[in-house]
Amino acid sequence: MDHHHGCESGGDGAHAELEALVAKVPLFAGLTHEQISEIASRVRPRVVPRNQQLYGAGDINPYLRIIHTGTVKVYRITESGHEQVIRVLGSGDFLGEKAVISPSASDHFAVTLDESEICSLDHEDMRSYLLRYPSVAFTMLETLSARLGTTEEQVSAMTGEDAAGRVAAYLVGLADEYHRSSFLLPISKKDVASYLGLTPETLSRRLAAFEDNGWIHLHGSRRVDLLDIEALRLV
């Protein structure tokens, strides 16, 4: 079961701790201290263990959830019964926005990949903030627009590019996002394969081929050094 975070038990110190959490969330970056204090009084923080489902397909999800620490995988189950990773969310990200805009049954699953501290806001409260605080509505729109762009790229890659192109574009995208050429994969190779619409075996073969070409170097199960980003951009 989820267990409530210590900062939820009353007192000024607890409220100040929640204010500090809310203030760090990009969604609320444009708000005044009073507005942040109001939201802090409405959020419910929880520490959620690793591998716990937050909600599933068919569930009515009544909350906007904001991730303070940890990682959450969002995925669907395809008609053939395979898991298709849609996105992986981390610190500062939110999920469950569909419930805020139009309450309906979820069409996907959300599960924690590691122990995560997550704050929940009732969708009625969140709807009221969107109407009253334009900066929150704008930031949410900006984030959802960026996610849509990423999803469109993902669909286009799956229908157009071959496996090598998908894997190369994914690695280059991570390097661009992290602003460095050596990084840890944010998810397991099995989940990367699912995200790219490949079998784990195909992903392993493509990574091995890139390593043979001298374009990348793999350490253990997650660390990747990109040795020739330009070559990868041209795949």
Contents of the next structure:
There are 2 protein chains.
Amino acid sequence: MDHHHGCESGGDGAHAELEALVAKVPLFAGLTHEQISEIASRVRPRVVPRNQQLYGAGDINPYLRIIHTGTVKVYRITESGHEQVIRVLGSGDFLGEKAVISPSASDHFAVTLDESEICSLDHEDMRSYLLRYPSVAFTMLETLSARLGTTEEQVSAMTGEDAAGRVAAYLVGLADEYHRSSFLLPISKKDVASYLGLTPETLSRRLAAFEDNGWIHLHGSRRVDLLDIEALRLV
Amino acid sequence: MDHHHGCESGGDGAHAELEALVAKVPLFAGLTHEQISEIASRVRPRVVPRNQQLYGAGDINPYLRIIHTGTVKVYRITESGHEQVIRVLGSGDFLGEKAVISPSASDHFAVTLDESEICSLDHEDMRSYLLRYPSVAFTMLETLSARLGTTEEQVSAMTGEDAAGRVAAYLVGLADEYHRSSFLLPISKKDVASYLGLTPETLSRRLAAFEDNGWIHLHGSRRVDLLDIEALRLV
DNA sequence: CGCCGCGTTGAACTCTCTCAACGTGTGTGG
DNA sequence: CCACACACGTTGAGAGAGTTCAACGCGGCG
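Now the other one: the form predicted together with the DNA, given that the block above is the form predicted alone.
Okay, now the whole complex, with that chain kicking things off.
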């Protein structure tokens, strides 16, 4: 009983372990034990090292991937060669749903930022779950709908807010998400800049200005303390 | 058989008409005749005059709306009072799905641009169809996934392309959609500017520059002829 | 027929990007 | 374990693109 890749050492033990993992995935919340078990039997768990590309533009990527631990960055390269970070995924999130829903070559890239545990599901299997288990489809609708809302807000922010406004909103958003006013940036400042549609230089200047105003405090290259959230909310 | 406005005047005739209407909606493609009939019996058709607001930010909007004819503009007002056009809907499109999927106050506005025939579905009913008819949920997933892709591209375009590039891409996109190099803008130039994240002044200047280059020809306030699509594709 | 909003044009301003140089830290290989 | 290298991050100065403000012509809806 020892298989090669990572996770699944033992027979029943590993399977039970895998079921527990699958049961924790929000996408599969609300399924019965049997249904979870069925899915777990077809899932391929894997430990992916840091900085590994999961797929790139042009790839036909046949898997829905679910992140158990770690972080994944999804980005796109524009025609002008400019890198645009689309979103950052963490525990419980999934990616690759587009390939499941409407198979076609991917137009973006996905890379791990930390060592990550990721489960892969063949898209034929996933399709069958979507059609057989309405709650899975419904949860996926919830997720896509929420993601669409976020992306639409991003569009508004790009044109409606200036650099300072976007940076401030981003920091306040992180504080809300973590329920803390001191936190580590989930991605490098370079990537934050890309996500906000700014150059690294501009981001650096805005952060420096916020610090001069006494609104934030920067520590090391990732830690941020928000000292005056109200001031930041007012842009 | 003369009904006032398509709606619910007569008995069977009107119902059969309504079924034919529902059967044409992409969202309900693939359903059996009985299922279509069930949905048709719960649908509320309505003719909406031009420039009528369907719902606004803050409203709790309990309907999924399906557009049979006409055009609807969906937009958002940013904190700074800036209007941002999110998308423009036409025949076969639906809106209000967010209220169905995760009920909450709307954060955007929807207005008719032409007189439009629009069917409303109570969100409890729609929820039940989503859970009972997997193909409906799947089609909705397809739609949301495609819309998400479009919106993500919009984000990239906002930061990766300059004004000329966005205007050119928009014009070429319309030509592709209509399969014609001469067409009418679906919305006012003011709204086009908002959609592209520009001021009306900048849009006007870019269009004038394209016309000077002999790439396009403007006629009246809405008609556009593309004279050199290749030049436009190269930005 | 009149009016309001759309669209256009002009000129000045401001914000961000670009280019460049320098400091830092992180990961790697000797 | 240390040294080096490369990518990240910061700071400065300059240029360019889009916005803003203002005025005016035009057209469509009431």
